[in-house]
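Below sits a lone chain in structure tokens, taken as the form predicted on its own.
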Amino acid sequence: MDLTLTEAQFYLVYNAFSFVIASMGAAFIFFLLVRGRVAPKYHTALTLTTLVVAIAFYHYVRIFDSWNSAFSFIGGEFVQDGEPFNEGYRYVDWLLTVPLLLAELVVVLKLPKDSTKSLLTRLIIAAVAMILLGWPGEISPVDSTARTVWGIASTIPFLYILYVLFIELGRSLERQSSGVRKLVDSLRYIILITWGIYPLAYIAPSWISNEATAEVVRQVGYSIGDVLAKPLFGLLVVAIAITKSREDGFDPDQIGLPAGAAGESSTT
């Protein structure tokens, strides 16, 4: 028996996982439906956005099931006496979705090919390094030096990602419209703020002496971060794609009209 939670603590995490599942599922459906509202050349970015929430949806279903399987209700409390809670699902999810999140931001901007390739390569490598370096610390004892060392090591690629997004990507935005630049700024600050939730949740067990409370804060914190970093991030990517499509003269309402009908409809 590793952990004992009150009903309120258990169901707070339970409901947080349930909320994330609903958010990812709703976002998946929305991103599919809105695909026709953007020009075809931005479909790749929307495909990446849709994949992110689909992958997260699947893994949160597994996380939800693992949480339920790990606990039994005994004497008015939830006792962890079943299968071990599998934290690995979360890191596998991040290993897949974090590079895709960064890729969708770069792809939707339609920068020159050389810039796109360079940014994608460096951001994806840094994202993978960040996740892989964080995992050993996550499974290390709470008060161990190893947890601190791996946490610091994971922070280094995170800071590099911020440098690329705020400094190098910023130099590539000069040719973008003011509306697109504002949306990209919002995306970058979402990354800065929401990704800042993850290290706070990571170090919660070191700050909070009560083991049960620390676990609840960690799981809920990660869940909040995932909702903000995936569906919300995806919505802004969609907004960028729609804005750029309009700037390119794309009108989704004219799709499928016979030749000449577009001009006629615009004058009626």
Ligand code: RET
Contents of the next structure:
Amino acid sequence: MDLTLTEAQFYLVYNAFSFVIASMGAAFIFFLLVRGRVAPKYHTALTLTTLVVAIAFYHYVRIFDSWNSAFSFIGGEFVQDGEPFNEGYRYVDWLLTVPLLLAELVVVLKLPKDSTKSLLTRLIIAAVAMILLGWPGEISPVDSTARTVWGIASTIPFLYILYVLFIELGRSLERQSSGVRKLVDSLRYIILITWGIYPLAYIAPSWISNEATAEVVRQVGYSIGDVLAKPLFGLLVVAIAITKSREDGFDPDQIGLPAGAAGESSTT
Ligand code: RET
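Right, and the form predicted together with the named molecule of this protein, after the form predicted on its own?
The complete assembly is shown below, putting the previous chain first.
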């Protein structure tokens, strides 16, 4: 039996995807425009967040298109009788953006080189493992053992990422200023809350017996997760980079002006 959605259900997902495309596009332009207000040593973090939203923008255009091609409007309902909806775009997107997001977090902290390298290597390997192990489960039938087994396998690297962020990073931060510690605290709690949405969306089909409702919850859940984890998380990283730039004495309004020019203009 083809999956059948009511008009409201189909358009809820349709509008969620459309909202994500707009958010990613706007965030991309914003991150490009704001680059000059950040000291050069934080440019890498800005580059990473700009790449993340650009990659997601592209994938959501494809996801949106795939959603539209999968359904036909028949007798007042949307019937999934077209090309199969390609969930693969989502996983390819995560494969690229999750390592970039973790790199963004580590890079903006400006920890000693050795800890940066070791943290980056382990977090990226765990992130790739988490996504690759989740994929076979995502395409397995709902309520199949395979879906559960792959889901649990994917949760192991997910828990390892949380362990590194909460336990290990905490230890290496003991020598840092209280300002930096607070900042890491807020970033990692945001990761915990927003990333927690993904496994919940993944198991939606197991706890919602209505197939149509489960599909809508899963798609809207992943979309909400992506807006919070990418543009919103990026905004926070940008805010941190701007604040730290200011604390370092960086003044974006002085760039390109001859020495003393700002002082002269302020007296006229
Ligand atoms: C899967 C499979 C089930 C178990 C777990 C999962 C976790 C996924 C996560 C994805 C995060 C994606 C992000 C994307 C934003 O750019 C793969 C659903 C634990 C945590 C942050």
